[in-house]
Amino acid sequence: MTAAPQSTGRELTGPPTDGISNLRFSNHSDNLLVSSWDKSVRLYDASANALRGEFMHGGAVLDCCFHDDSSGFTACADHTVRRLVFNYGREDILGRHDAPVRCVEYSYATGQVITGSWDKTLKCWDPRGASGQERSLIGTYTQPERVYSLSLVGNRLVVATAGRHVNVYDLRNMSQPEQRRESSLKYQTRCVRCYPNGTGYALSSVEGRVAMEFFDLSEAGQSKNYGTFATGGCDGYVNVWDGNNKKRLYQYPKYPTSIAALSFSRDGRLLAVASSYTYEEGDKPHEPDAIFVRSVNEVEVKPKPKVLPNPGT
């Protein structure tokens, strides 16, 4: 008798026509929003496999998050920040860089937007201002490189850009980082993601691998949750980890091209994967880009506890 094969997931239906820049899932739902190449950004049910909305742009979209369950922001290679509201299909323009914005967070615990570009710098918006870029800019910090990367948690932003320099910044004091930081992996970043409990931050880079590292050493092993993340690659497999005892603890069945993106739902019950290549063996024929949802179990992200020694042996 033979084992039946593992599910990668469902399939959501309606994915974008080229390549998956980013997924996120909201803070408060299953709904999750999708950022791509072709332009757009879709507004996804995950539970429902529903399209609940659609916003083209005059550029590929690099980056999105959600602002509230129904409506978020963009970054968009036409240097353009947008507000994009599904509810009413309304959406403007809250600023704009000098070169295509690379990333985007919206601050639950300060109001605003923060957006990093290609032109080597770092803005923060308020959205709740009028509209027009002298009104809504809060303040413009210059980096030393092109912004790749940016993660939030609480009032702490860490910003990774190009040349593997990693800035930790206070949101309620942006005058100069709070840490000036050269990433511990020899290669270029790829991506930054903060511990949910704020003690540190994961940092991955374009050779595969990824780096734990904390804000205050004298916080490490401190983790109240289970300390485990999922990465994905180029090879097309999603593999969690035990971040605390660096040991991978699952890897999901293969997927039928690369890794772009990954987002827990607010719960960790949801897993969304971005199958979609991303040219890392430049152009060539490849499987349509999708969006797959999976139901994660506890056994897939709990780590398993410590066998000690017997001393009696």
The other form holds:
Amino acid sequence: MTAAPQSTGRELTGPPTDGISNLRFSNHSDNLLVSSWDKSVRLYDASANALRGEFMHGGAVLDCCFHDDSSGFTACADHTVRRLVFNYGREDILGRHDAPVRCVEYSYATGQVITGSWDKTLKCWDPRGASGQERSLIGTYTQPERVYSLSLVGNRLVVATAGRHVNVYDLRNMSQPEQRRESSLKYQTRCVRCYPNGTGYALSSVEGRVAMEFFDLSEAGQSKNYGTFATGGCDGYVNVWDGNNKKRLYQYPKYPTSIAALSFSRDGRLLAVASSYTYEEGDKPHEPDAIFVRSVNEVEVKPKPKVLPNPGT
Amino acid sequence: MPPRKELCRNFQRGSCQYGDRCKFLHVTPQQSQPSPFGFGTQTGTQFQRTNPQQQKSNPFGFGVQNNAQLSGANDFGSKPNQFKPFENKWSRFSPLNTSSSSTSRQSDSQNPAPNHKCTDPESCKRLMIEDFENERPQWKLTCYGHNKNGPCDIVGDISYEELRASAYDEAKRGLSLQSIIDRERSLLNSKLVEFQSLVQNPHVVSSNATLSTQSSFTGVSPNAPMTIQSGGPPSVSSFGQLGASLNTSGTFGAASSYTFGQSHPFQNNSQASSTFQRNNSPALSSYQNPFPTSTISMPSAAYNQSEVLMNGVNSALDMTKSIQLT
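Right, the form predicted on its own is done; let's see the coordinates for the form predicted in complex with its partner chain.
Time for the whole complex; same chain goes first.
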């Protein structure tokens, strides 16, 4: 494909052959890691639009993350947590859960891999040791329900489970959660993401809403703590929101099917969009799964000045 | 000669920057257009999928007959200004500013109202009815709590990925597509019945059933969950229905751990969490007997999701990293 990027962004060649579960930009380059229901994890150079590597797993891969630019971790439906070394095309099993592993994150603060599973546990792993669960498992932490999403910032970990439970942990003391909450939304939680400034997290649900939460209540009232963020929905739209004004900043042109995953590059220049049917209507024919990488213009994501309330109200 | 009458791929996908100047053909598909997701049935038009296979109801188990559909073709048929995106005309009162959260919507914090307290079953019921009429999500296998920051009234939600994983697993074991669909559909029906029953008999599930512990962060203590019996039969409780059928079913093995990819469907523990029952399970068919077979139809009020702020389901969030409000 040599045509100029279309309104949806440039479509990556060689996408996965089945649904995309997640995609992530590296913190060090424009490398993009993509996990898929076709049991593969693929590494792309998003700027060059080139497939750099592919790793097959024993089941659908539900999540992936980078460690550094040369290695990463994956969460697989065959209950395994795997470590991938890109340059050597090597992968090995870091450990296992008792059910499909839904989420994986790497904590730079602690140097640990954290996974959440439908077996209702969170596990922390040390990736430096040899493979095998005995060596690398640091701890197992029971959750009230199956883990659906998790996110890290600094020393904090937020876990969202089925049944609208949310646990907030301090990674330095995992013996019990720092906070136990229920979602402030009324329906099933889809996704949780921490603010990069570490003051709180955003939580989205199947009803199409996003709740903005703070770790520390004293920060809640301040108006400058929200940033801008993007959401992708099953309607095929990617929207960028201004958390302060609680308004939409921008809407990108519609993608062919549900937005399964989003990722900004490390400098915010690029946005990768996985347009991949997410099964929200059960099994049905759908558009082919595709990955689009688009440039991000400042006007699309820059918040507008804070709207002051009317004096009369 | 360049193919001037070839269909324009961009237009088919939703938008073409060249508009009338485009040298490829801009034509809308033959069938009536589905409107973008979530824009509901304001005009009462029957929307159809562009997929010719689905002329009538979706056979794939999710009964979205009257819902606005989304399958890649944009809505060029109807008037573009008929409904404004992201204009939520129905406003749910936002919590007081002292609470730690606020939902991200337009016209927010305009109408602060006290948080709901479960002191009166009638007010709980009113709130639930209002929720179900105005904000029923498209995804039906969801949990539900009428009290923000409070425990769920309906538990046992299933995520897209779990449903998909289960379907893949069954297909690998050789089950036919139709039997997979049937199981998904029966799951859906069970959940819909739970929602209907909840509104008829608001029964707040006690916290024992859903949480092992519930501690509150200082300053934000969720209302202590109360069990309100409204005099309905115990089987009506949202907790009981799936659980009852589960207990009577002999198809679940003794293994309490989650077995996936094995011969067992999803295993339930003490809670009525996600349950994929075997096809032709005797427990299931006996469970469904008391209920009218027309449970497959959607409550008609559920699809007035005409203007939902965030159009559909947000399955991905990402934070802009370098462009921040300072």
